[in-house]
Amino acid sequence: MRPDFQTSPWGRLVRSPLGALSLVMLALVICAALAGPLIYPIDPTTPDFAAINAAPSLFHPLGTDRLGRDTLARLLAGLRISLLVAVVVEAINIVVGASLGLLAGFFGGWADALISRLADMLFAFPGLLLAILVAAVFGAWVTENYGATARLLLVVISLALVGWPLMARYVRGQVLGLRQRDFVLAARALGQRDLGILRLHILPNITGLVITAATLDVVNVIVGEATLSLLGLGIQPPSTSIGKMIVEGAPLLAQNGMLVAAPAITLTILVLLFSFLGDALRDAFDPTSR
C-alpha cells in the first residue's frame, strides 16, 4: 500500500482486523442479497403445495412456510428490502440532517434557532413512537390508494423523521467546533467567502464523521423497520422483510422453528456487522476516540 493510503483513515480501517473483517463480511451479505435471484432462482412468492410448512431439505435448504413458499428465497428478498430501506433512510438523513446541521452550526442566528427548535419538536417523541404513529395513521390509506410501493416509501419516511434530527444535531456540534479553529479563522481573514470555507475547510473535516454516524445509525434503521413489521405497520404482502418474516413465522415456531430462526439470526448478524464496522470507522477517522 502507498504511504499516503496507509496513514489515511481508510488505510487505518483496512489495517484494523475487526474493521476489515466486518467490511468483508458485510460485502458478502450485500452481494448475496443483490445476487439472490441469480444464485438461487426460486420465486419467493410461488408456493410449493407438495411441501407446506416443510423442514429443511435438499430442494428447500431452509424449509418452507405455511403457504409452501421457500424460506431461503424469501429471506434473500427480505434482506434486499431491509437493506434498501436502510440505505434510503440514511441517504435522507445525510442529505437533510447533515445539510441542516451544517447550516445551523456554521451560520447560527435565526437559521440555528429554527432548525434546532424543529429538531427539538421531533425529539419530543420518544424513540420509534413517531415512526409508529406515522405508519399507523397513514399506512392503511397509503396502501389502499397507492399500493405496496407507496407503503414501502411511507416506512422510509417514518424512519427518516426519527433519524434526521439526530444527524443534524451531531453535525451542528461538529461544525460549531470547527468554525472556531485556526485554519477557518485564517481563511476568513484572507477574505475567503462562506461557501468557499464550507467547501474547502468544513466539509472535508466532517465527511468521515458523517459516514461513521450514518453507518452506526444503520443498526437503528434496520431494527426500526423490523419493529414496524413486527407491529404489522411495515412491509405488506406479497413483499417481505426480515421483520415481516419473524412476525409471520412466530405462530408456527413450535412446528417449524426455522421460520423464525433464519430471519432472526440474519437480523442479528446484520446488526453486529454494522455495529463493528461503525466502531472501526470511528476509530479510523478519529484515532483519539480509542
Second form
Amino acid sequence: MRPDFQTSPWGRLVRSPLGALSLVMLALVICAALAGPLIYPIDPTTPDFAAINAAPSLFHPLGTDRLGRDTLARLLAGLRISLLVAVVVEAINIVVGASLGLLAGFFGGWADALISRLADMLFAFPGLLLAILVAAVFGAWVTENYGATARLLLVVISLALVGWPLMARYVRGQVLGLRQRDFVLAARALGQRDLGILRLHILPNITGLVITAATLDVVNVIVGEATLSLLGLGIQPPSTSIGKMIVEGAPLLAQNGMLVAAPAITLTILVLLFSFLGDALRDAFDPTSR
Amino acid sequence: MAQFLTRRALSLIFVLFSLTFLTFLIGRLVPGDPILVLMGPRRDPDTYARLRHLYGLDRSLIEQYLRYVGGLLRGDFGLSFRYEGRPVRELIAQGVPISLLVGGLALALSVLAGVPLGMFAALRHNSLVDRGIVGLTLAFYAVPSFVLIPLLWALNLAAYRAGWPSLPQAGWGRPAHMVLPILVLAAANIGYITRLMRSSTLEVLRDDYVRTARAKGLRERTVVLRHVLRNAILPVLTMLGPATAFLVTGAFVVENLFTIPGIGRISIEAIGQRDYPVIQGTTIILGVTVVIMNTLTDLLYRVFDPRIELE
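Alongside the form predicted alone that was just displayed, please also present the structure of the form predicted in complex with the partner chain.
Let's see the whole complex now, leading with the same chain.
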C-alpha cells in the first residue's frame, strides 16, 4: 500500500471501523443482488403450485407468496431494482445537480440566477410530492406506449427531479466558500484562468463532498422508490421492488409474516448501511465537520 | 421588520407561483386529449366543442393558467375529468378535514412527546436513560413508515390473538382507527424533535443565565421550566415546517395502507381513474399547507426570539 493512500480520505475511510464495516456489508449486499440469479437460480415470477403461501422450507428458504413465487428470489430481484434505481438517480443528481451547482457557484451572475431560481421552483414541492405528481400523471401513458423499462425510467426521473436541486444547492454553497479561499485567490493572482482554477483547485476539493452527499441521498432514493412502488406508481407487476413486496405482503401478515418481514428487514438494513457509509465518508473527507 | 415582511411576502408569492404553475403545466403536458376520453363512444363535434369550452381547453395556455389560479383563489379547483362537469372541489372536500385531523394530531403528538423526551435526556446527559432515549429515537427516525406499519400490525395482531385489548388494523370511523396511523406518522418526527430538543437543551444548560438562575438559589423545577424550556424550545419551532412537509409524504403512505379516506387516498384513487385535475388539486392543497406552516414558523420564530435577524 502506498503511503499516500494511508493519509488520503479513502485510506481514512477504510481504516475507520464504521466505514470499513459498512463498505464490506454493502459489497456483500450488492454482490448478492447482482450474482443472485447465478447462486440462487430460482425464477422470481414462476409459481410453484405445490407451495402456495408456504412457510420457509428447504426448497424455499424464505417461503413463497400467495401465487407460489419464491420470496428469496423475489427479494433478490427487488433488491436489484432498488439498487439500480439508486445508482441511476444518484448518477443524474451528480451529472445534472452537481454540475449546475458548480456552474452557479463558480460563475455567478445570470447562470447562478437562472439555476438557483429553477431549483427554488422545484423546492416549492415538499418531500416526494413532485415525484408523486410526475409519476402519477405520466405513469399509465408511459407504460402503455413504451413498456416496463420506460416506466422504471420515469420513476428514476421523478426521483431525480426531487434530488438534483438539493445537490445543486449543496455544491453551489461549497463552491462559493472555496472561491474565497486563499489558494484560489493566489491561483487567480498568478494569472491562472477560470477553467484551470476549476480543474485544479475547485474540482478536487468538492469531489469527495459530492460523493458523500450522493451516498447519504441514496437513503432518500431507496425510500422514495419504495414509497412510489407502494402507492402503485413505481415498478409494475410482475416485476417487483422492495416497497412493492411490503405492500403486497401486508394483507397476508396474519397467514405469512415472512412476506412482509423479509423485505422490511432488508430495506431497514439497506437504509442503515447507506447512512453509516455516508457518515463515514463525511468523516473521511471532511474531518472538521464532526 | 418591514423589510423582513416584504422579503418574506415576495418569496411566498414566488413559492406559490412555482407550486401552481408547475402543477398546472404537468397537468397540461399529459399526452392524449382528455375530452375524447371523457366523451367515450359519443363522437359528435358539437359535444366535443361544448366540453372543450366547458373545461376551458379552447383558450390559450397562459389564459388557462390565469383562470386556474383565479379559480384557486376562490377555492375552485376546476372540473373533474372522470365525472363530467363535476367540480374537483366536491371530490376532495371530504378528505381535507380528515387529513388535517390525522396530520394535526400526529404533529401535536410529536411535539408533546419529543419536547419532554429530549429535555429529560439532556437533563440526565450521558446517563443510561439518555443513551436509551437517543438510541430509541434514532431507530424511530431511521425506520421508514412502511416498515413500521407492518411491525405495528404484527404486534397488534399478536395482542388480538392473545386476547388482550387491540386496535382495528385499518379503516375509518371510530377514534380507535386513528391510533395506529397517528403513531406511524408521528414516529419519525418524535425522533427528530427529541434529538433537536436534547441538543438545544444541552446548549442552553451551559448558558450564563441558567448558571445565574441556579446561583440565585432557584429551585431546579423553576430553572428548568422558566429558563431552560423557554429557550431550548425555539429550535423546535423551526422544525414545524419540515415536519409538516414530512407528514405530506407520510399521508400518502399511511392513508393508503390504513384505508383512511383523506386527501392522500383520494389522490391515489384519482390516479387510477386518470382524473388529473383531482391530483393537481390535492397536490396544491398539500403544497400550500406546507407553505403556510413554513411562513408561520418563520414569523413565530421572529416574534419569540427578537435576537434573530432572519435573512
